[in-house]
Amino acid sequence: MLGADSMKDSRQGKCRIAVMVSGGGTNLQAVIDGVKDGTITNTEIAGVISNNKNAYALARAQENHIPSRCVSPKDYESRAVFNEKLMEAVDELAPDLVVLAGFLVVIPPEMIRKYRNRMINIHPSLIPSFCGTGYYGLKVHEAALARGVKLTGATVHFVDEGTDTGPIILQKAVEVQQGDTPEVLQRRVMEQAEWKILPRAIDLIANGKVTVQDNRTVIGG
């Protein structure tokens, strides 16, 4: 269970995040730009960890000197060393938060119990609609755009044993246009929700607001 409780210790210093992504890291941009303008408080992002040594979201943390690694599958025999030297990885950052920004692996089943109630994903639809095994990145919007809907948006949950399943914390809805692309939709779904509630997210984790309770959040304080 996460909540005031289990982040008493880290408001005596700052919440330390490690930031998890594989591409370009534009919600790792979003955070790095929330702590410096203090959108996102108690909080300091103690590292990031990709797994593509290609990954843009690398170069936005030398930037902006924070600690970074790449851990690629590709670099080891098997995915069982793999596993293990990601969770070492993280492991080493000391996190009370991981938070997965984009990141396109599946976490090891050891790291999701060790991190319990303290990881969290940002997925760009509205959770349940669009989720699941194969759908991220522009899959999501194309799927949004095939079946026709109206709305939809992003949510932040915790990480457990499924695929986009675990408690959420916080959705937002964003309208979908006529003549849209899976681009021009991503994009917008992006600047209006993905940029804006994972930042929020971690302020309120952070500060002990978020508390889960048979599997549901429940946010207040």
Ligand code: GAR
Given for the second form:
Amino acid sequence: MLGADSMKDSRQGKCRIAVMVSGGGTNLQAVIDGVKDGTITNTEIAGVISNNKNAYALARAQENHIPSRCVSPKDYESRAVFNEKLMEAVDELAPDLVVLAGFLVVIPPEMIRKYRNRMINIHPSLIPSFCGTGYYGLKVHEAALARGVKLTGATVHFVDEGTDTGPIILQKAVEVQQGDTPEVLQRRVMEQAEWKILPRAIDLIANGKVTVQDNRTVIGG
Ligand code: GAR
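Return the structure block for the form predicted in complex with the named molecule; the form predicted alone was the one displayed.
Everything in the complex follows now, all chains and molecules, and the chain you saw is the first one.
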């Protein structure tokens, strides 16, 4: 159970977050901006880890003087070795909270165990719609448009052993509009939902306001 008491350092020191990215890093940017402008309190970004050396997110980290590194599966002989190196890189940052901000790699089971209720993910739909294996990035919005839903949105949740199945922390709905393309819808979901609820979830956790009970979260306190 995670609660106000168990969140390491949340009262004495800042909550150290490790942000994991694969691409453009607009969610990382929202977190950087939130820490700077005080929307996210009691938090410091300990480092950024990417699986993709060309991710623009790495440039965003560098521009903001945040330690960053790439751990790519392409540099290791097996998935097992990559998983080991990835976890080492995260552990080195000694994070209180791991933030998956568009990190499109399957998280090793040991890491899920170690960071249970201390690792969150942003997903670009209202879970349990359009989530699970194969639903990531633009594919989520393509599926939402193909189904003809009128409302979509984003979800921040804790990471457990399943794909997008962990306890839900925050959700925000966004309207689908006539004539939307997947790209247009993706951008609206980012602007109206993702960039708001990811910083908000980090702020809540960093201030000991999120508790997990029976695989559901309780917010407040
Ligand atoms: C975001 O839309 C995020 O929700 C999504 O990838 C995008 C990353 O954009 N994540 C997933 O689909 C995870 N299943 P960004 O790099 O600009 O933050």
